[in-house]
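What follows is a single chain, given as structure tokens, in the form predicted on its own.
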Amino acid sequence: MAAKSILLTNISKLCGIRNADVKYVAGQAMSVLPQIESAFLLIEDGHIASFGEMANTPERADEVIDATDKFVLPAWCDSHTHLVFAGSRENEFADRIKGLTYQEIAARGGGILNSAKKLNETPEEKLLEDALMRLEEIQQYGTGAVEIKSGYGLTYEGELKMLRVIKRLKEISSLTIKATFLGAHAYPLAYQSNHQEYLNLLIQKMLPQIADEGLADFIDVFCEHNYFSVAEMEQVLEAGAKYGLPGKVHVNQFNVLGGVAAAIKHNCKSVDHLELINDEDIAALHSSHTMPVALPGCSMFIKIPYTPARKLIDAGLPVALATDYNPGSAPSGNMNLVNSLACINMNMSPEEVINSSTINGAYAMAVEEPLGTITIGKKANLIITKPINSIAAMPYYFGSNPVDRALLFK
């Protein structure tokens, strides 16, 4: 943004106001969305300088934006995506319509291995070009921060190529971006009968180079039958920790294997998917600061259960929402649609989904210090809505874009 100071005036409601010491919200607190009616907000040098009731509006600024009848809230923080990928998998979409399951498609060479083949054949510049288009699209939906995983390379060259693309995206894009190394996404065909050899490749060759180039902020593992066992996940997480990479793991998508407790033991920042969860997992989450992340777009698209968010929240836990944007199981980066799905299919309130997609999403990708709330001193990554009557209008009009403008600052 060019102007040094920007004044938003006549804001119908300024939502998501928090003290700086609130890192995330959980349980009943998720239903509370602190706000001011008829408000102003002043931005200076890309940060929130002040806000309050219109009666106390500053007299001048370099730019003034009239937000009459509009709401202002923190930009979405999408903490789980696979946004860098090659091509698409609409043929698998057609196969699912014909009755094949996600697992059956994967067993015959589709799924992650299909994307890996395409990615390894695609030049880095093409991956960058396509990813930039996707980032521009999700910004229009109000996303201001996004986590992007590797995991479609599954070779030394392919994984590094993906992570280098993400590093370039960080330099180019106005979005705040975090990179996650997901080499442990699936076992390549050459290693199907020798898992340890592939784990050695990840740990002994990929990780040192990734650390040397500063290519990742997190490490991830897909813990599931026919992918990575709990013991294999722990081996990867231990190796990542030695290079200062906290875990963000895929777990409990199709089966409960004990991965949640293991992830918590390794101080993972988040546990993602959780379409299936038991009382032992909930008890383990209670004793942790690990964020449960739900991905309702994936549940809708491949027709699997939705994360039982109501059960988690009623048990006093936090929940974050993310898109899982990827070519196979969630080909959409629209956080507004995710919020609608969470209200409709997970019985979350509009206030709960806003908190899940802002402050809790920020925590799940470790950007809660600069982003996720309306707080003096934080970066002014904001959504200005179209004219709406209430916060419920945002998820209510499912499939439409309630965002008039997203203000983002490097």
Given for the second form:
Amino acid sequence: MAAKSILLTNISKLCGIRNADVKYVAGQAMSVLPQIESAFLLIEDGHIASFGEMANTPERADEVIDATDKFVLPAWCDSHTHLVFAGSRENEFADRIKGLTYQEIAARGGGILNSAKKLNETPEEKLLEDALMRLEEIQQYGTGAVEIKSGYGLTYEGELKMLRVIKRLKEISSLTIKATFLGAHAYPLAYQSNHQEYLNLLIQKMLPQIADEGLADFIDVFCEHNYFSVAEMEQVLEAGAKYGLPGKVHVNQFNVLGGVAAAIKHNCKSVDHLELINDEDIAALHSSHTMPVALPGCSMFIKIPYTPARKLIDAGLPVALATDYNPGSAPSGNMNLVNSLACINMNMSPEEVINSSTINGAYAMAVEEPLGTITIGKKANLIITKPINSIAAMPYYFGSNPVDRALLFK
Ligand code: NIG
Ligand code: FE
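Could you output the structure for the form predicted in complex with N-(iminomethyl)-L-glutamic acid (NIG), given that the previous block was the form predicted on its own?
Every chain and every other molecule in the complex is listed next, the one we just looked at coming first.
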């Protein structure tokens, strides 16, 4: 949008107001969603210029948006997606309905390798076009910032192709986008009996080229039995660190392997999934500023346990929520549904899920400086809801879209 002023008036409640120095919220503080009733908010050049009670509304602006009966809050920050992908995997969905598990399907050659085959056969332009449609859809659900991973290439050409698509999305889309290199998503068939050879390809060939072209902001590894061991994850994280790429890793999805403590040792920005978690993991998180990220859409879709968010929050830790949007374990980018699932299945309160999906999600993808709260000077990436009576109405009407519009600025 052009450099102009936009005034939101008669906002029923303006939610998520924080000081600029708040990087994330943890423990009990997560149940508080600071707000002003009957508010205005002024946007200048795409940034929050001022806000307050309606009695103090500025007199003029280039454009006025009346938000009577509507709530205004920061747009969702979805810190974990794989939304560049080719084709789909409905056949695996049907197989799971018949009783096969995610791991059994993967062992039969389905899963990530199935998506990798499709991706390598798909031209860059088609990947871009499909991903743009997905971005348009998630914007309508209120997402203003999204992290997107590679990891369906698993070849030099395929990984580079995915990351170049993400780079183009950053240029074209009005969403704020971060890119994560997930070459360590699964071992291609040819390397299954020689892991080190694939790791060498990833570390010695893919990473330098990715760094050269400035294609990634983070590095990720799927640390799990039959995927990457803790030691292999550490090797990849160490290599990423040499190129200034902080880790955001998949850990504890099906097994507790010690990946959480290892990730924290390598200063990872976030540890994601955590469907299973033990006391050592919680102790390690306590000693860190690493964000635990829960993905309840994945838990629902492939019928695995939900991340014990209550246990984390009650232990004084923060939690972020994200969609994990991908064709295998979570084919939805709808953050409103994620919030509903977290309330219903993880016993998080509406205030907690909104903090998890805004400021904590922003921190998990390192965009908490410009985004994630209502703060003067931050980018005015905002959700204007449909008319609602309380913030709880957002997760309560599960499956419907409570977002009237998302305002996004480059
Ligand atoms: O986060 N767990 C690993 N990666 C994805 C699933 C990828 C896929 O099945 O295609 C996840 O769930
Ligand atoms: Fe994932």
